[in-house]
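In structure tokens, one chain follows: the form predicted on its own.
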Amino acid sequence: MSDALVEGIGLRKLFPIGGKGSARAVRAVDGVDLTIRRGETMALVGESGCGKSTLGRLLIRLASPTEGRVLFDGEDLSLLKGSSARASKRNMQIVFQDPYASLDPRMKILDILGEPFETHEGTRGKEKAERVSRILETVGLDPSCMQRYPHMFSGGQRQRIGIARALALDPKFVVCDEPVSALDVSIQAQILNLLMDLRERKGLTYLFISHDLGVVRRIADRVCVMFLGKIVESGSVAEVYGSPRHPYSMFLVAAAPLPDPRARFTPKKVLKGEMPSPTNPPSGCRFHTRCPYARPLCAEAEPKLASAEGRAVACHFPLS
């Protein structure tokens, strides 16, 4: 058996700017090489609008290419027809980052989580919510509350009760998209010790994806860096917090908040300029016009994603 279980190859997503057939399109995903090993959390880091939901929405077939292949546990996903790939659904499911929008608030509890059984299986009656009342109670929930509706629940009682439709059907991955973003920062810890024990539990395998370095910190086995549909940085969490070899990523760790409270006296790296137009990206190395280390070579040559020692850095001029 593989060691890989999710495998983005060649990934692109453009969305045409201007109507069918418009030149004009913005690069969402630009060229991704992704490998996401079994049972392993992988995270998935960059500012907002670099492509993070895009490449989750890809990986989980949630959303088409426009090139590129998706294997999953060695199958190409986009050969599969009909019957075939509505049972590979069942291995991939994503826990959304809103908890307010992802619930239907005219549906009962009961059937939010009793819709997979009954779409994928034609569990309906006493077997349907027995079998909401068991995944409940995995995700911490009264079984009694299957009767409420979303509106009747707190933001962190709604992100249990989204974990819990990702898991009905117990699947192999799970694309976590800023799961507790939305959420305060004491429900937050809840629910990532939720998504580690469940883990555990049930074997699962992860692509969290978060702007927040610390909660990346807690959760996850490896991180990818992303900046304008690219990777340009990807190894294990320790590597790459403790000395990223990417500008970007040196930069990324460096803005994200400590908690001694001596750290505000410490001057910090800024980043300096705008993030390119994903419709229109610089030549080159995307981030060299904001790189303090940029060469002519960097805007003249894109440099590729190398891999060396479990570590994989694009930059022509990596840092030591």
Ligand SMILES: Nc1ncnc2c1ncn2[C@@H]1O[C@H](COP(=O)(O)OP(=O)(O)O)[C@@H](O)[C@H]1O
Contents of the next structure:
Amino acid sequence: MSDALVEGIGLRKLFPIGGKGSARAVRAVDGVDLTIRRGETMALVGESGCGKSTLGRLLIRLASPTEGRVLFDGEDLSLLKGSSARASKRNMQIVFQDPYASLDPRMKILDILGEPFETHEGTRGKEKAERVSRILETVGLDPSCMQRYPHMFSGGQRQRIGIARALALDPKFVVCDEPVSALDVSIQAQILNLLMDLRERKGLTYLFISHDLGVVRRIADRVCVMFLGKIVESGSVAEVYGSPRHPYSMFLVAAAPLPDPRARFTPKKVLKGEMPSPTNPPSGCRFHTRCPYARPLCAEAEPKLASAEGRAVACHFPLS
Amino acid sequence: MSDTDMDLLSVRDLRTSYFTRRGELKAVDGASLRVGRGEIVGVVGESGCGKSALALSILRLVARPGRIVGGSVSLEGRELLSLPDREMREVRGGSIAMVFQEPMTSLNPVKTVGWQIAEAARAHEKGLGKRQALQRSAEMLKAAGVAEAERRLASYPHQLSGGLRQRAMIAMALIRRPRLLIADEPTTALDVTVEAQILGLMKDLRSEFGASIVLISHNLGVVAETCDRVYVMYAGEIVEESDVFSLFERPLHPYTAALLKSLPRPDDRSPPGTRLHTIEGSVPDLLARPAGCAFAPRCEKAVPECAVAAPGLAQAEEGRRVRCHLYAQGGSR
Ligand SMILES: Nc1ncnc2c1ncn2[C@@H]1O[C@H](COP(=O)(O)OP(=O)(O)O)[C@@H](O)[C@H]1O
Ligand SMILES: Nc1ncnc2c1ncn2[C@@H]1O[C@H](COP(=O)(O)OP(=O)(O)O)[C@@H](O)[C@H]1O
Ligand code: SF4
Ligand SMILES: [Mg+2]
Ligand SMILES: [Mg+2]
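In place of the form predicted on its own, the structure of the form predicted in complex with this ligand is requested.
Time for the whole complex; same chain goes first.
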């Protein structure tokens, strides 16, 4: 069995704009290679609009790529048909930031959580209720709540329901797309601990999307930093935070506010300027228009993501 | 020093309620706070604890079914709560300015940014010509860190990024030369690199314009890096007041301490997967507040008294006050 559970190869996702025949497109994911190892938690960080959610959706086939392939357990997902395609889909699930938006308000929790069992295994009646009751317990909710409707739950409880739904069919790989971003600190800690417990108990592999570097530090083993549709750096979380090699990663890490007033005595490295357009990204290195280290080469040639010793960086003049 | 001659703003025992169908919801339940000249004061707490209600009350902008039911708000010694509406409007357009989380809601979508800032300038300074006002707007946008400010004057709000919109809001607030800027979650909708820009800007503005700032945020990191003094709110009450250094180094209230312990930090050194400290349960329903200390049902340090009697805000150390029975007699446990 290979080390890689999920592999994205040359992934590209363009969203055309301006109607048919228009050549313009949002280059949401624009040439990404990425390997997620069995059992690890890979984080995806970067600012809004850089393509994190789109990449997550491509990896679990919620969206199909404009270009490129996704291998799951070594198999090319786009080549699978019928029952094997369905089986592979069971193995890949997603937890959203706001589960409420994806929970039908007119359905009871019993039916929301029972649905995967019904459609995939034909489970009904008492057996369905038993399965739902077990999964509710797994995520720390009282099984008696299955007769209630989504609006009767707090944000933290709703996220538990979202997690329960993702885990119902015992997937191998779960994309967590900003799962705690809408929650308050005290609730956030409960949900993060739950996700860590479940990962251990069920041997899950996560892609953990977040803009919160603190959260990522706790839960993830490795991290990919995205900028404008591309991965610009990856490596272990400790290494990327401790000594970022891509200038953008450096600014991102420096910007994260620390709950330490003494941080104000270290002058902050503040990134200047505005995010370039994902429709018409800058030539060469996409970061060159804002990069204080840019030299002429940066505007001309696109740096490749080059790996060495478990770290990868896409920069002509990486920081050391 | 008595706070009347030193403080710019002094809020005493402020109480604001929303009168809902289910009853009176005490969103701000007896809050007292002061803001010194040139100070950046933080108000921090989880969602629903009453931060926005407090800010809106200071400006007398609480909308129905809400109402200020008691207390006092005085700005440079002048009581605002009893001011006639017309004079209060002048205060809002002059001495106090406010910046919200989502600037789109307070910018006019069909007017250019330049026009809006210039209007604010002209409202503040009667007799200012249109040309001059626009010129002033461009300068203020520049001061708010907007590149190519002259060109941006002609932009409509929707043509700007979130960060630029927030800068335009800040420029519009500052062109009136307010004494006090109240910023309610000004960076919550922004990405971290933009947040860092805006927070840096606020600190510069304090020194350049001498304005005092009330910075409201749910983000402990933002407060730690920006504020001089901090008020921590829980369930409508201020539970701790402290200078920022002592608060983060040695939080006194069990809620503050637990909150800081459960916060995942980017500078954390524990191995990935280490569980976080948690505060069990959730914040109380403000319509069904527990008797005694509002935090008691979740508090690891609670003593029997906590479930029965509501603690007052008591001085625990010089410049530090805590609403907790453990500190009631000036003791520290
Ligand atoms: N369905 C869609 N149609 C058109 N554009 C989209 C769609 N989904 C995402 N985008 C665009 O793609 C880019 C990346 O979006 P997204 O993956 O959601 O970023 P992130 O999750 O990092 O915030 C953004 O510019 C976004 O506006
Ligand atoms: N218009 C309203 N009607 C009823 N209750 C409200 C209204 N606005 C706010 N509240 C309640 O007042 C409390 C404080 O709200 P708010 O000041 O907005 O909190 P924060 O800004 O700290 O998140 C909350 O319990 C909230 O539900
Ligand atoms: S390639 Fe050049 S522009 Fe891009 S990050 Fe590296 S130094 Fe900066
Ligand atoms: Mg997203
Ligand atoms: Mg608020």
